[in-house]
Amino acid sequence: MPTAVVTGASRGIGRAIARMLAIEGYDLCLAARSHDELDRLSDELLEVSSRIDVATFGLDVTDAVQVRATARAIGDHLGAVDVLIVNAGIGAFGAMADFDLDTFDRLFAVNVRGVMLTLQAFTPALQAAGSGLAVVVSSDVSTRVFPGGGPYCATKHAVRALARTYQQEHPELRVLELRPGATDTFFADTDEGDAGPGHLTADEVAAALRGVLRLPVHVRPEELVVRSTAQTPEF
């Protein structure tokens, strides 16, 4: 069975990707801060496919000790990781002139430090798979900016730099930057379903990724941007 790890798996895009991977037949290790939600998701996925194995781990991706311990535990459980979904992230918006500095620090801790720690910790398991794929979920704003989005966009620009550099430093692996546009999820203190028209659903983002996962292992997917046709095509 192919194996996959998903961080930030309890909600939104992470949850949708976990569900897609279960349907595709992956044994799964799911990590997020909310262990209760992960347990409910695990039960749901085992109903989708009784052939797979699902393990859950409570994880704060900003905590280096936790990340490394979780990676060791998952390595012991799976042996190798074919697909790593680096998805945990948060959003916060506002004008830079009065942006709360604690919120600024939290954005960078989760969105940038968390990505760095996760890639570091899971490198051995990806290498053990032979041609492991690391999917770093960033955003379509990893190459652009907008008023009110300065700190958030800065984190995604940083994530893009980490993903591209990681690929150069590990040519034996495959690294995909997944860049969804506006998506209806639990994001920036909103509830899923509140976004209104013009947004992708999390399942649509997961469906786009499914096509990438079905590519032959000698194909190196490097970047995937997916947006609703109702979103302005900004670059």
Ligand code: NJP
Second form
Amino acid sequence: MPTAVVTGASRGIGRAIARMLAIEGYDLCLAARSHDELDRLSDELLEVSSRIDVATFGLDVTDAVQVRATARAIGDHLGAVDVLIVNAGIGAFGAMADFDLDTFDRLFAVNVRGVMLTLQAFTPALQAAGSGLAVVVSSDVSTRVFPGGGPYCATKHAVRALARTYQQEHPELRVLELRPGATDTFFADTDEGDAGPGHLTADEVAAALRGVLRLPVHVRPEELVVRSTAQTPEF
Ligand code: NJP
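Could you give the coordinates for the form predicted together with this ligand, as opposed to the form predicted on its own above?
The complete assembly is shown below, putting the previous chain first.
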């Protein structure tokens, strides 16, 4: 059985990716702060695919001690991690002039420090898999900016830099920067279903990733941008 870990699996894109991986037959370790949500998801996934194993871990990705302990526990449980989905993240938007600095620090703690800690902690488990794949969920804004998006875009530019540096420092692994456009999730204090037309669904992002995961392991997928046709093309 291939194995996968998903951070931020309790809702949104992470939950949709977890469902996709369950259907693809992966043994799963799911992490997020909302342990109850993960347990509900685990029951659902085991109904979808009774042949897989699903374990859940309460985890705040900003807490270095927790991230390292969880990575050790997952390494013991799975042995090796074929696919690591580094997905946990938050959004907050507003003009820089009066952007709340506590919110600014929180954005960087979850979106940047969380990614750094997760990649550091899971490197041995990815290496144990041979050519393990780290999927780092950044954003279509990891290469652009917009008014009201300064701090959030800055975190995603940083995530892109971390993902690319990690790939160069670990040529034995594969690193994919997954860059979703506007997606209907619980992101930035919205509710799934509220986003309206012009957004991708989380399942559509997961379906795009499924195509990449089916590639042979000698293929190094470096970047996947997936956006609704309602968004202005960047090309
Ligand atoms: O958001 P949401 P998305 N420690 O709120 C978890 C990127 N993205 O699915 O801890 C651990 O539905 C939280 O779990 P919990 C975005 O930047 C999105 O849209 O239980 N986990 C939940 O499972 C992010 O990187 C859009 O609260 C923490 C999950 O993260 C990724 O997609 C566009 C945590 C968030 O689920 C998934 O976000 C784009 C912590 N400290 C990029 N804090 C978009 N939706 O439009 C949060 O370009 N989580």
